[in-house]
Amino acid sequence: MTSHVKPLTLTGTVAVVTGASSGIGEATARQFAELGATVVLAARRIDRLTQLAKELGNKALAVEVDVADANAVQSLFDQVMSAYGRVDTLVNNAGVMLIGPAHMAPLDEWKQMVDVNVMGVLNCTKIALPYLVEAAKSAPRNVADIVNVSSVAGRKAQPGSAVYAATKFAVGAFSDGIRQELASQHVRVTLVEPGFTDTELASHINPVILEKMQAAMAQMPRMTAHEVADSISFAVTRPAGVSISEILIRPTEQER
């Protein structure tokens, strides 16, 4: 009898990835076209999604969209029905980081935070949810996967991120009540916090107040985008009794 465990295949399947034109969202989208999906490129920035969409070949498409707009949202997923008739697997991995002293942060700079991080997750779910459902009855692997890519900051907040942590803390919150709500239906429900890792997120952030972290954020250790892509590609191919609730990853040298 052997003892390795045979990974699921994603051929046949239909993935869409938000926030895709960049870092995590681009590098777990690439994984999974390796892996044998289509995927569906969701994000804000239409230039790199048809870039990327033309280098990933006829199985991509590439759709422009804000998440924290239900109704664009509900576009993007009539699109993907449109064009494949099902939605296996959801990664929501659009978000923002506006962090800094709360006496200089513009209330502006936490509703997009909100929008984005928490009301983007929520919008994708809810509408992608009876797509995934009934993919999960189906073949090619009667399960179908959601991935909420949160933060370390989901586990402990720190000054200068007190907002940003919160919305990270309701992707926790709402990814395991979810996933409870879903288990029955093999619908498996992963929430994936990265350490420090090296993408495009620092940039959002205010040009005054980045300037005075650049010397600190210099010298910390990070993970590349395809070392966090990894994890998610490990969780979603997991045999369909198999579900990896949560992943905690950071670079070997972060301390907390």
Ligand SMILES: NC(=O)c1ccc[n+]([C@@H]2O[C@H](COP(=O)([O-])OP(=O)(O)OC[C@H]3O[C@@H](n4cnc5c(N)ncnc54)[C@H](OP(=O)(O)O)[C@@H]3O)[C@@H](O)[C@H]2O)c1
Contents of the next structure:
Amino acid sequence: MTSHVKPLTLTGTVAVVTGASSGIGEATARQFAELGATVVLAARRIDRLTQLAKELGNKALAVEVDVADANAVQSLFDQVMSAYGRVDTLVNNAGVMLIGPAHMAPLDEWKQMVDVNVMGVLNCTKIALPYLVEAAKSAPRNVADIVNVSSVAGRKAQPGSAVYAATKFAVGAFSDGIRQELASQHVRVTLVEPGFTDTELASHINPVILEKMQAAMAQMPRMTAHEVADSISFAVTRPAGVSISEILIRPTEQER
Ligand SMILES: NC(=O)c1ccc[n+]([C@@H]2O[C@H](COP(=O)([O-])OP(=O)(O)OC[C@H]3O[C@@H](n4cnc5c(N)ncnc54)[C@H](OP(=O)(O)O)[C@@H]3O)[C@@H](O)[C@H]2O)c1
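Based on the form predicted on its own presented above, generate the structure block for the form predicted together with the ligand.
Below, the chain from earlier opens the complete complex, with every other chain and molecule after it.
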């Protein structure tokens, strides 16, 4: 008897990855395709998605979507169902981090973080749910997956990122509640909480605030997007009877 646990295949499955136009989402889409999944690439920058879909060959579909817009998300899943007829995996990864002290923050930046980081996750989950439940009843895996990308900020709030943290705490609470609701239907829910990762995320921060943070940020240890994507791939390839509920992943030298 071997002590090795055989990873679950993604061959024959369909995965929707939001925020696949850069960073962790793009890296996840690439890994899923390598592991055999057909990947639906969802984000707003369709040019980037189309380029990535080309690279992934006939196993990818690029769809322009703003996850904050429930009608657009409905149209995304209509397209997925008409192209492939199933959804096995949903990675709610799209997010924005518009940080800075509260007294300097425009209210519309806070609203954008709530709309994308919270409503985006809810819109995609709600609309994908019946398809995930259906996929979990059938071959090849008899299980389906939702992965929600939160942050270390979803566990500990800090000055300057109170609203970003609030959105990620919300993702954590939603994940744990929905995980319990879906357990008996074999839809697994995994919360992934990365620490500092080298992506485009900080590039949208107000330039005045970014300049003040630049020296501190340059010193910070960071992971690659592929290293974080690896934890997402790990979660969705566990045997059908195993559910990884939470992954907190930091660069080795990151203390908090
Ligand atoms: N980088 C880090 O240090 C870090 C740490 C912890 C957690 N995270 C989380 O990781 C996730 C991915 O971020 P990242 O670091 O990979 O940054 P990124 O490279 O900026 O990726 C963010 C992705 O979200 C998409 N997006 C933003 N607004 C959207 C909207 N309204 N509709 C659809 N897609 C939207 C972006 O695509 P478009 O602009 O093309 O729409 C992009 O593909 C986020 O949830 C972030 O909070 C990152």
